[in-house]
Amino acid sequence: MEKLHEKVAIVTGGGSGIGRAIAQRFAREGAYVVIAGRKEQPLQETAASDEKISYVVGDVTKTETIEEIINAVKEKYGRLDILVNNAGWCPVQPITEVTIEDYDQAFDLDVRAVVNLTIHALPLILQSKGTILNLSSTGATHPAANLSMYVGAKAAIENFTKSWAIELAPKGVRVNALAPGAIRTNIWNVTDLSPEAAKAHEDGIAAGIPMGRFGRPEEVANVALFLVSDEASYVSGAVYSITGG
């Protein structure tokens, strides 16, 4: 029995990563998804590997991309029953080295364009009585030296699923996070630093992993998958941590 039959989900950042692993695990559980990004071929090659997955090409910190999701959402479904907020940008600076230019950046896409995004796709969730999706960080509990524009705004998105879940139960409407770890994904390969001081920040963290490993991609869909299925028809408000111990 497929979990997610015939529900409809948007995910951002769904060209790569957690964001691709969550997609293609909800097609292969029956939703028609809606990825979007900046970048059409990372779009194309999710799109590609399951006929249910279709894609948006834009920058999410845009109105104008958000409402061109939503207008796709209802032109090819008519409905949405799962937002699942993914995009994401992780700076590696000390505060010493950090510009107002560099907070703009992290806390537009982690923060801002999350607020704009469920702002716009609620009253179709309010509709079909769904469920949204925030990714959040480990980090946001558990800081780290040189990840503050990270950590900092990862902490608002905690606070907004959990406000939200607040306001938006009585109306059938189920809000909840995911606070993945150290996951080997692409966001390991956009940071500022040197091959070999990016090499000493992986395997400094990696050290510290009861588990002794970076996560997978597809162990973070897993528990997504758990949180926007009727499984999980009594969790809300909850940060799930996905961090190897």
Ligand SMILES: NC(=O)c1ccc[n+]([C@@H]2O[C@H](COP(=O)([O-])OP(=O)(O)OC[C@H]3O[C@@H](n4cnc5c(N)ncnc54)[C@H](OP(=O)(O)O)[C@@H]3O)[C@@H](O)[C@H]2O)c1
Given for the second form:
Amino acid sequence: MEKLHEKVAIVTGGGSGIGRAIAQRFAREGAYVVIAGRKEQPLQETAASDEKISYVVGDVTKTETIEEIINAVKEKYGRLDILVNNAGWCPVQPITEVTIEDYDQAFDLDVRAVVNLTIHALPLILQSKGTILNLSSTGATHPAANLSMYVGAKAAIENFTKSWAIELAPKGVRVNALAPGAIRTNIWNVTDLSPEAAKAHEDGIAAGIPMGRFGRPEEVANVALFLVSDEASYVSGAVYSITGG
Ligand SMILES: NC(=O)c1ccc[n+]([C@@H]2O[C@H](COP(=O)([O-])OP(=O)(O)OC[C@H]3O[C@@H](n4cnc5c(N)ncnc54)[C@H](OP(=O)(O)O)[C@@H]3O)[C@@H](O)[C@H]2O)c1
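Switching from the form predicted alone: structure of the form predicted in complex with the named molecule?
Below: every chain and molecule of the assembly, starting with the one above.
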């Protein structure tokens, strides 16, 4: 039996990395999945991998895009069971170099867009007694240097997750978060380092992981599937870390 038979899901940032793996895993379990991102080509590639996946091109920091996603779901399926707030960005700068525009850019995507999409999706999620899954990061509770805008944003996401879980539990809606450690995706490619220096940097990070390697997006998707499925029917307000130990 498919674990998400005929469910309808939104996964932001479904054109790459963790979002793509989640969209594909959900579709394999019977869900119809609407993904969103700014670049059409990667969204098209994800959608081409499974006929249950469709996409909306747009910037989720803009309310027009959010309305477009919700309208697409309403028109196509008339219901929504699962919202995965996955799109995110991780600026790498010491606080001595951060500008208020950098802050705005990080918080607009990593926090404001999550709140905005959740507000817009909630009427449908409440109707279906559905579930919400937010992407945090292990950095929210274990901050590292040069990531303050990112880890600050993800700390907000963890508290939103827990607050919303308390408020929505009596209405039958579960809210959880994932806190991945180092997962091999494009998010690690945004760097000014030379290829050699980037490899040395990543090898250093992998050496500090008890399992000795980065995680794969599919390993995050497996936990996402559990959390949105009925198998997790008594799990809400949880933040699951996926860190290789
Ligand atoms: N990889 C890790 O090690 C790691 C660890 C902890 C947490 N996370 C979290 O996991 C989530 C997914 O990241 P990832 O690692 O899979 O990185 P990724 O491959 O870079 O994915 C980020 C996705 O977000 C989309 N996106 C970015 N800005 C957007 C915007 N303004 N509007 C719409 N979509 C936007 C991107 O598509 P477009 O560029 O086409 O818009 C992309 O598909 C993020 O929330 C990240 O913080 C990742």
